[in-house]
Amino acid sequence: MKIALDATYSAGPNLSGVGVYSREILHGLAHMHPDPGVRWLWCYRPHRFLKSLRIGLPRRCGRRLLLDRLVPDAALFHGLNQRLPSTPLRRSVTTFHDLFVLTGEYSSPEFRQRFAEQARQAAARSDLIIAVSAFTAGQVEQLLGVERSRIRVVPHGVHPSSPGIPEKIILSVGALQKRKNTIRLVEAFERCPPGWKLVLAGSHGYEAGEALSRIEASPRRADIELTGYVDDVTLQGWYGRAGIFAFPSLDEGFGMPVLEAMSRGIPVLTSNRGALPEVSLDAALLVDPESTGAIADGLRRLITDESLQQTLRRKGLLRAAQFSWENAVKRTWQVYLELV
C-alpha cells in the first residue's frame, strides 16, 4: 500500500511551525510503521523539490514531484498544510492548523485570498480532516461548513527537554508580525523593571516594518535583542537561558512555542484567546492580548512573584508532558486506518 504526503513544508533550512509539524509526522510515521507492506511517498512542490534532495529518506520512502494535476498513485494522500492537489484522489486527509486568513487581516490580501480558497477546496474534498486543536476544529466546522463527523483532533507534540539556568531574559519566539502582537509586547516590556532583557527570536513577517520602527524608537532599545530566524540548536540555547516566556499572540490555531517553553520549565505568559487557553490550561498566565497594560502587568507579576514562577514551572512541565510527537504520529496513523 502506498501513502503519499505533501512534504513540501518540511524542506528548507528555515522551518516554520508547519514545517516542524511536517517533519515530525513524516519521519515519525516512517520509523513507527516500517511495515514492508507500506511505502511512503514524500511529495514536494516544484519550488521545494531541489531543496528536498538534501534530505535523506528513511527506508521504504520515495521522493516525488507534486503538481496540482500530477499526483503519485496512492491509496491515501495527506495534505499536511490545509491544501490538496486539484486532481481527483482515491482517499484524502488534510491537516488544518489555523484559519486566521478568514478571521483577521494578518497577511496580505493576495495571500488571504489564495490561502482561503485552498482551505475551502481542501475542506470540501477531504474524506477526513485533522485539526490540531479543538479550537481549530470548531473553526473548520463553523467557517468552512465541515460536519463534525469528518474532523479528528490530533494535537501537536513536543520533545522532552531539560530545564536550563534562567537569566533575566524575557523570550518570545515567532515571526515579527502583526498577528504575533510584537508591538504591544515591546510596549509592555518598556514598563518592566530595569535589568531585564527582551529577546525576539524569529524572522520578519507581515508588516514587520512597523514593529521594527517601534523597536528602534523604544527607550529600552539597548535591552531588546532581535535574533532573526534561529536554527534549532540556537533556539534551544535561548530556551535554556530564558527566565520568562511571552507569547501574547492575537490568533493561534495551536501555539507550539508555548509547549516548548513549558517543557523547559519556563514560566509562560500567553493570550486568553484562540487555542492558547486550550493548550496551556492553568499552566500559564493568560492575559488579554489587546491590552498593553494587561501584558505589562502579567510580565511584572512573573518577574516579582517567585511563588507564581514556581507554580507555573511545575504546572508547565506537567502540561507539556501530556503532548508528544509519538502520540501525534500514532493518532495520525489511526486516522489513516479509518480510510484504508
Given for the second form:
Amino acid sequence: MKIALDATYSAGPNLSGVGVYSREILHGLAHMHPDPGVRWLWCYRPHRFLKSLRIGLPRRCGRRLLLDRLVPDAALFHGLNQRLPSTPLRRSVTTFHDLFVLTGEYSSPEFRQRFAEQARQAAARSDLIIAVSAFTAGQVEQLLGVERSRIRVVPHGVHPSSPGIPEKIILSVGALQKRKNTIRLVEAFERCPPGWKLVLAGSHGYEAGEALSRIEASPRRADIELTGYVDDVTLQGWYGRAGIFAFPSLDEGFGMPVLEAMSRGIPVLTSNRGALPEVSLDAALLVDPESTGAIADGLRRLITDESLQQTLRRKGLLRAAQFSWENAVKRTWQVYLELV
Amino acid sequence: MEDEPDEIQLLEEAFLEIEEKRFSRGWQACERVYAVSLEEGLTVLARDRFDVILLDLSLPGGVSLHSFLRVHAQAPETPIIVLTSSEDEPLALSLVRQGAQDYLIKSDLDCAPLARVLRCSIERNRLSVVQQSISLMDDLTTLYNHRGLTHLGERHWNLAQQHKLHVLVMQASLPGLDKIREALSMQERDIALIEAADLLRGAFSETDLIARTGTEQFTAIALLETSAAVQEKIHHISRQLSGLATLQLGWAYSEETRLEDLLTLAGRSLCENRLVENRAGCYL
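The form predicted on its own done, now the form predicted in complex with its partner chain:
Entire complex below, previous chain first.
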C-alpha cells in the first residue's frame, strides 16, 4: 500500500511550526511503521523539490514531485498543511493548523484570499480532517461548514529535553508580527524591573517593520535582543537560559513554543485566546493579550512571586509530559486506518 | 457462640464474677449476645459489630476449622477467642496460627484467665488493626496504597455483588514526575503527587475507594446503583478535573466482570485515551 504525503513544508531551512509538524509526522510514520507492506511517498511542490534532495529518506520512502495535476498514485494522500492538490484522489486526509486567513488580518489580502480558497477546497474534499486542537476543530466546523464526524483532533507533541539554568531572561519565540503581539510584549517589558532582558527569537513576519520601529524606540532597547531566525540548537540554548517564557499571541491554532517552554521547566505567560488556554490549561499564567497592562502585570508577578514560578514550573512539566510526537504519529496512523 | 446451656451458664457466672470483683482496674460491664448455632452467629455478626467473639469449636452446623474460617471472614477485624476442650488444644493452637487471638480450655474456665484473655485479645487486635491500616496507606498522599486497594477493593466488590451495584473503576496517571524530579527537586515531585491526590479526593466522594497504586498511578473504585449514575459520575469527575494540567484518566465499569478485569480495562482505557479517544476533541 502506498501512502503519499505533502512534504513540501518540511524541506528547506528556517522551518516554521508547520514545517516542524510535517517533519515529525513524516519521519515518525516512516520509523514507527516499518511494515514492509506500506510505502511512503514524500511529495514536494516544485519550489521545494530541489531543496528536498538534501534530505536523506528513511527506508521504504520515495521522493516525488507534487503538482496540482500530477499526484503520485497512492491509496491515501495526506495534505499536511490544509491544502490538497486539485487532482481527484482515492482517499484523502488534510491537517488544519489554524484559520487565521479567515479570521484575522495577519497576512496580505492576496495571501489570505489564496490560502482561504485552498483551505475551503481541502475541507470540502477531504475524507477526514485532522485538526491540531479542539479550538481549530471548532473553527473548521463553524467557518468551513465541515461536519464534526469528519474531524479528528490530533495535538502536536514535544520532545523531552533537559532543564536549563535560568537567567533573568524573558524569552519569546515566534516571528515578529502583529499576531504574535510583539509590540504589546515590548511595551509590557518596559514596565518590568531592571536587570531583566527580553529576547525575541524569530524571523521577521508580516508587517514586522512596525514592531522593529517600536523596539528601536524603546527606552529599554539595550535590554532587548533580536536574534532573527535561529536554528534548533541555538533556540534550545535560549530555552535553557530563559527564566520566563512570554507568548502573548492574539491567536494560535496550537502554540507549540508554549509546550517547548513547559517541557524545559520554564514558567509560562501566555494569552487567553485561540488554542492557548486549551494547550496550557492551568499550567500557565493566562492574560488578555490586548491589554498591555495585563501582560505587564503578569510578567511582574512571575518575576517577583517565586511560589507562582515554582507552581507553574511543576505544572508545566506535567502538562508537557502529556504530549509527545510519538502519540501524534500514532493518532495520525489511526486516522489513516479509518480510511484504508 | 456456644450451644451448650451449661457452658453458657458457666460463662455467665464467670462474667458476673469479673464484674462483681472488678477483677481488673478499668473493667467495664459488657453486653453479651449468645448465638447457639453457626448460622445464627453469622447472622448476628452481619448485623452488629462486637469487641470480641468467644467461639465454641463444636457448634452445630459447623466443623471446627470451617466454623472458625467462616466467622473470621464475616468479622475480619474482630478478635476471636476459641473455646475448646483439652483434647482439642492442638487444633486451637493451629487456629491461633490462622488468625484467632487466643484460646481457652473450657475445663479451666475461670474469671481470672477469662478476664485476662479477653482484655489482652482486644488490645492485641486493636494494635494489629492499626498496624494493618497503616500498611494499607500511602505515606505521602495518605490515600490507600496498592495493598490497601487490593484488600479493600475485594470488599467493595463483594458488597457490589451482594447488592447488585455497578462498579466503576478509574485509573489516573500523572506523567512527567521524573521530569519534575530532574528539573526541580524530589520535594516538588512529592508536591505534585499530593496535589493530584487532593484533586482526586475532592472529585470523588468519601465512600469511594481511592488509592495511589504506582509511582505515578492512581486508582479509584466507586459503587453506584444504576448505569445512569455511573455516566453521571464519570461526567462529574471529568468536569471537575478538566482544565487542570495534571491527570490523565481512564474508565471502566460493569456489574459482571471480575475486579481485576475492570482494573485492566480501565488501565487500557487510560492508554487509549492518549491515542484514540480524540473525537470529542478532548485529550486530557
